[in-house]
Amino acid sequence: MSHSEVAILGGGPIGVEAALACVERGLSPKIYERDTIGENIHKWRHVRLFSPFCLNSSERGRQKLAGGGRSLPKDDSLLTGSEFLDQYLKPLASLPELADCTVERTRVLNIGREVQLKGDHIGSRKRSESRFRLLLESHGTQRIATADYVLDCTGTFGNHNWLGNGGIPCLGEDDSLQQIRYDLPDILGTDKEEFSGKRILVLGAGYSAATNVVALAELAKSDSRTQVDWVTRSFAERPLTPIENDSLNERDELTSQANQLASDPKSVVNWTPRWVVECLRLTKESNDQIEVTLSSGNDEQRKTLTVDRIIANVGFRPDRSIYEELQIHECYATQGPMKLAAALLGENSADCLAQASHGALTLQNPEPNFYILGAKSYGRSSRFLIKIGLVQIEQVVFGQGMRDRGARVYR
């Protein structure tokens, strides 16, 4: 066991922290990252985190960096994505213990078991008698790697949901991808020209949508031609429901600003609840504009908007194609691991900060020694916090999860 090999998929904060924990445990980790360390965070580098640095970093990581003479942010610092990368995650990945652990620009295409097929030894410890077999691709060349354990820390960012009625692609969505952003563009910075003076449709009722709406309203102060249509699927008095006595001041302030913009008839934001997208069509006059058909959901009412850009903050989903040859028990609603999904259903607080990890057993699958950690363990749910992923690492690497390889049968 002391030199068991662990394949870690994804070089984000959970993947890097998991690798460091594995080294401390005496295991041999290898991080496979399809781009570079922290690439997904780099894509929203301008956004400030709601939660303080102490909740987004492990005590192990902080001690390692401080012991090497590196100056760290204060525990209560609210870092931007860029600051978190430069001041913590990248230095962590560069530690001597991890220097040879990371394989960048390498995609994991599929995972299976040596000699076994998906239907062999269903839910049995016998599956752990064969090593995992990973099909990798780097610079157009494929190769095979093996491992005793696999920790899938790939997250969900980049695998967006669709914006159409019922969660499926709306008519014309594929043809309009050049005019749609599913992320958090740097509206006041590098992406300013893409949105300045344009009519923008924002879809979604979460904090990502609120962040974009507030930024667009600020942009409109410097270019009065900028218009914002904000459409949400559910009917409510306000786009976002405030959390009573919210301990995260930045989140509370964002909620207040977004709701104020939606309710003020004099603001640049036109908020319309209870509408869904039926169809997108590039206009005949200009392929840069999109004609958007909205409905009240049951087709009783319809209306059309012509916009220049769409920001669809409709959430993300896990990429499950990686492990389709393994025995994974998924929730039919969230697509996260079934045991964890069931445990999460029992939480009733609206504040994601109040949640706790539910233990290594909830992360187990019928496939022995395969764990989904981090945001991907929550499936389509957006309630995940980095602090939960850090606890998951401790529970799996040092707890029941990886203590006795192959000795458990899925129940």
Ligand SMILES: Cc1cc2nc3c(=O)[nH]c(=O)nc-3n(C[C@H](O)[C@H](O)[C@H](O)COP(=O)(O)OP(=O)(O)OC[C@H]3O[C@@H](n4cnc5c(N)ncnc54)[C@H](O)[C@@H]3O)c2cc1C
The other form holds:
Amino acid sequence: MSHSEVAILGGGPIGVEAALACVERGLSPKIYERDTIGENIHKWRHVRLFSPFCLNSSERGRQKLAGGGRSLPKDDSLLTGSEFLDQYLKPLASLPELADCTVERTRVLNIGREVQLKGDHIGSRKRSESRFRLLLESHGTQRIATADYVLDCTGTFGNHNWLGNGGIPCLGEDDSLQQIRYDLPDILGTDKEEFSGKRILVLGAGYSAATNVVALAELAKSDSRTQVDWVTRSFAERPLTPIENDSLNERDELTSQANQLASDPKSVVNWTPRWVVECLRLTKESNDQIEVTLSSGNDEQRKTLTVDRIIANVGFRPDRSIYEELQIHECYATQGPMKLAAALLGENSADCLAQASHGALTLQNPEPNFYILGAKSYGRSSRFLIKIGLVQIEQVVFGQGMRDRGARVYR
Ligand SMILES: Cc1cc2nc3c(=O)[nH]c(=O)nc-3n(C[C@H](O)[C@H](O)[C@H](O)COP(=O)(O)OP(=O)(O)OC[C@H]3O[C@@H](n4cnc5c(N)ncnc54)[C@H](O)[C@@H]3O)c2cc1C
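Given the form predicted alone above, produce the structure of the same protein in the form predicted in complex with this ligand.
Shown next: the complete complex, the earlier chain at its head.
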């Protein structure tokens, strides 16, 4: 038992921290990362995290790095994604105890059980009598790996939702992908040329949309031809609802700046609430522009606008294809693991910082020894914070779940 092999899918903050915890528990972890360590954070590296460093790092990790003579950011530092990777996550993954555990540029395609099929031994501990089989792909070559435990920490950031009415792709969305960004471009840095002097449609009413709108308004100061249309689906009076007495100053500041831009008739931001996207069409005159048809949702009113680019901050979803041969009980609304999703439904604070982890039992699946941790454990919900994932790791790696190899029956 002491050398049980743990396959950790994804080398984001939760995957790397989980591997370190596994080493401490005497288990043998392997991190399979489709790109390089911290890839999803690298995609928004220019953005500042709103939670302080002490909440985004484990005591175990900080101690290991400090013990090796490395100076760490202050506990209350608000780091950019890039600083977090360079000053913490990458050095952590390079620790001698983890360096041999990390397999980069290796994507996990599918997981099953040796010999058993999805429908065998339903929800029973008998399933754990055979090992997991993982189909991996690296540089176009496939191979099989095996493991006793699997921790799926693949996040959701690479897997965007669709921008059309009702959450399905709108007509023409597929043909317009070159003109759409679903992420957080570096609008004031490396991606400036893509947006400067352009008319941009931003969709969504979360912090990502707010970040992009504020950056575009800043960009417009250096090129006044830049125009921003911000379309949101909800009926609220403002695009973002501020959190009362928000303890995170950066988040509070972002909310008020974005709402201010939306309400100021003199700003470059033209905010239109209560509309959804029906159709996108590349214009005949120039293949670079898109004609966007918006509706009030029920087809009673329609209008069109022509824009150069769309930034669709419409959220992300878990990639469930990885575990479709396993017995996973998913929430029908969020696509997160069912027990955790049910516990999260009971939360009523608007502030995701107020959340606590809901315990190891909520992380259990009918499939024994398989856990979904980190951002993916929240399914489509965007409320996950690294601090929750760090608690999940303690609960699963040091709790009953991984102590007793013949896992208990799922109830
Ligand atoms: C702009 C922005 C700001 C944020 N600010 C904060 C903040 O201030 N505080 C906070 O706590 N959280 C913040 N978050 C949320 C934060 O991103 C997550 O909490 C954190 O990155 C989740 O870590 P994770 O390890 O679960 O997943 P991720 O960081 O998404 O890592 C998943 C990893 O899995 C890899 N992967 C995916 N699929 C596969 C596969 N099939 N095979 C192998 N590898 C795979 C990916 O390449 C990636 O490296 C922010 C998010 C965004 C977008």
